[in-house]
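Consider the single chain below, provided in structure tokens and representing the form predicted alone.
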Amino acid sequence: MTLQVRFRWKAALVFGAAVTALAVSGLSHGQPGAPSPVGSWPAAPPTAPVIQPPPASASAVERGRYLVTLGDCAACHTAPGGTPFAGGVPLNTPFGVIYSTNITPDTATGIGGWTPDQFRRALQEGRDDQGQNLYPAMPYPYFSHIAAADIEAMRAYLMTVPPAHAEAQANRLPFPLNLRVLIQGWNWLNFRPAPFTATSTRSAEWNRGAYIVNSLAHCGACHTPKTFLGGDQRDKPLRGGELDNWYAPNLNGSPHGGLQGWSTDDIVAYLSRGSNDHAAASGSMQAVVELSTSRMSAADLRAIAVYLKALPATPEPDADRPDPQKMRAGQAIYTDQCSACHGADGSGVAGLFPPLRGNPGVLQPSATTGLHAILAGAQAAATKAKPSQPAMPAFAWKLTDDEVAAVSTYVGNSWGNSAPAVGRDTVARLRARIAAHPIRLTKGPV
């Protein structure tokens, strides 16, 4: 159950504002010398003229799959069993409810009519072909640090596969935040677009894994800390982040929740085969993992791997002790309950069952993502490396929220293990949100 995050969520990344950005907005744009929103310029004429380039070869569109792949744009853009990219995928978010749109070549509801310069603004600015803002649950505050060529490359891609005629479905967003102006606000806190720069005192392989982790593959949208906004803390980035009803973790070297405890290999095999001795891929990471990192070429995942372990730790606070009387009946559900997959002593079933003992999803701050695999249930991504998808039933129709809290509270704190105690409240919340937002499961490799 570890690593098991990032989503799509990016759907969480959010889009950010409410009244405050509405008033920074007003501020930025109503007060004499303040500082302009970023990307704020007149929509393009409706009526000028569209010049399309001449095809691309094949070489270039077969590079675009790949960096599309790299982007994960099938995880927001493919509504399971519907046509690959075109839309209709629904994202919640903190602030309601967003759907994707489509980005096949359709010339009515697609993209087959944008510019070149439309399709790169979208990536890098965060505007559709009318100069409208887009919501943040498109990754743009990442996308912006792609490099032209490889928008270029993704675009030839896009414009091949087959068109789709897919309306974009209206958001479920409440008076003000369905006001796309607030978005001019939430760039002017949050977004700072800049084109990636390699470090030159670090390897090749070093910069390219920090530029797909920071550009294409975007995941700090989920393993970034939010502002109550939803945008990034800057000062914390990778450190682990809470949407989507989970817990993206930390992913940085620390010792308590990060990934000191593994090795480039570890990271290598659970990004492509969708788990290793540490941990399994699911909740919000299935997607990732079944429809892009285990499609990445070997290079790019060491890249990527060897970019991770570069970054530093950081201070983790220790966990409080938990009430002996908790502990007590904690370990009576988790042996009657848990045991038979995750071993009596936490140490699990090799390439099925993740161990427990150690395992950073178990210890990160937030208790979140242990408590929707209790709740919910959570099954395995399915990768060509590894087909069988290992499921773990859900238990909210059996424990009560005090047995979910304390078998939780017995994992955190056993085996070695040390996290915060798990409260009753904290599990009726998440039950509630799971409840009205239940999780969307893909069926294997696509």
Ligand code: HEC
Given for the second form:
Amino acid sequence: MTLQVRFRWKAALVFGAAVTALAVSGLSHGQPGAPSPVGSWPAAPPTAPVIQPPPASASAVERGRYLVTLGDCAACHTAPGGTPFAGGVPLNTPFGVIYSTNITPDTATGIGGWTPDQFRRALQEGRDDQGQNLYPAMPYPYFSHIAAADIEAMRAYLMTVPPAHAEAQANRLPFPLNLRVLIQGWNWLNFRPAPFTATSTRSAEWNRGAYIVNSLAHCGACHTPKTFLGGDQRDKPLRGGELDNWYAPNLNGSPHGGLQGWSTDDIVAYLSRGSNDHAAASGSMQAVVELSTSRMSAADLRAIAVYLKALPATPEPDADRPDPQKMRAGQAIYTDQCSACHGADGSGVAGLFPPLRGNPGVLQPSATTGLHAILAGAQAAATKAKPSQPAMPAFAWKLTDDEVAAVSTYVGNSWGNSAPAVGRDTVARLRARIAAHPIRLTKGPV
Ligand code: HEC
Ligand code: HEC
Ligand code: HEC
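Moving from the form predicted alone to the form predicted in complex with heme C:
Time for the whole complex; same chain goes first.
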């Protein structure tokens, strides 16, 4: 008995670890941010258009269309330039490739023949129509909290999109990861399905924000740190997580690395336009803004902001003062290569180049996002409110690992910023990882 239990535990761990890594990196689809030509920058953008959510009296189809946007289903199920929701998007993982599936109403290759309950189980339980486990690259751990009525509305909408005949592509996973039954072990350790329950002591707006963030919009898939098995560290909700060579920052009320200095309007502006006076969305967040948050209603964006602003601050350890020699080297590189756009004092140019002073993205315990931008360049999100896409050129070809480490350390520790110094090895590892998983540009597929 003991043996068997121990064996199962071990197996669950091994397979869980592998599958989880798949899940985590499964979110690594569509990394935008490839270097792009640097040209002239258009004038300051207009204010965000007001998007109206469908009224309560709207048909299930209309509500479903909007909910599918909140859930960012297109990010994974629509290939750039491909037929909406026909799947086939390769999700790169360190172990191989998982393809998203066809969720159009085609009966042969899509979900046209699925019963409402089969669809509900896919989202809430992570199972396909045959009852087989889905890989957690499909974010069912979050979708399990979606209300049944919202799932039904999404299904009603998806049943109206043009059916596409598109066979599921075979995942390229080595044995034994190709055995779906092993996902059971991962679920056992990491999956806690539960319906969303409102908190009666909080406002309706806060509860709406909590619901969107933690279920449909699956913000924690990137922003919550993971256990070594890739499950959420549930005691650290939205406290910042590394994914696919970017770092999704802490979203709680902490003063430096968190959103304490952001007003609800600042958060709404960032999510609707892709930038605000403090920061700009690059990497994985660029795609989230383009396909999902910029298409949310003003009321829902405000609800998200109200919820995030209520997350309490957590202690932030002081970073050691970096080596003065490294700071001097970094300053020289900054003056030469960066100050034209980001300003000698790190204050950026409103609406064009994000400030680096006080930018919470720069103040995270991990320098990954800044390093990624320096090595591979970055491009602003294209949104209706702000269609221009100011870009940052790549410096990987120009700067050595030591130089990138120095300039990143300088940015993290100037103008009142304080962040851990960056070592050459960190840069070398990230450079190799980015080269191994080249960045693919997603350009708003729908
Ligand atoms: C982060 C990427 C991602 C997002 C976001 C995502 N999916 Fe998926 N989804 C996948 C992947 C990958 C699979 C295939 C998993 C597998 O083969 O085990 C999948 C499978 C499915 C399936 C099962 C289909 C089948 O043929 O087995 C359904 C249904 C589905 N997704 C619906 C949705 C809906 C609805 C949304 C939005 C609310 C959504 N997905 C958002 C990645 C995603
Ligand atoms: C696919 C991964 C992913 C998902 C899903 C995601 N984010 Fe992000 N987010 C990121 C990354 C990476 C960054 C850092 C971007 C940068 O600094 O350029 C980021 C940055 C942010 C920032 C700016 C924080 C700062 O300190 O600069 C906010 C606010 C934010 N995200 C909110 C959200 C919300 C709200 C959701 C859910 C609606 C969400 N994110 C979903 C990856 C993600
Ligand atoms: C041609 C103008 C330009 C130059 C030169 C430039 N940047 Fe940038 N940088 C940008 C733009 C534009 C963005 C925002 C991209 C986006 O919206 O995703 C950015 C983003 C960043 C970010 C991420 C900020 C955030 O809010 O997520 C960091 C860190 C950064 N740059 C550092 C540097 C450093 C260090 C250098 C010099 C080695 C440099 N930049 C050179 C234009 C530039």
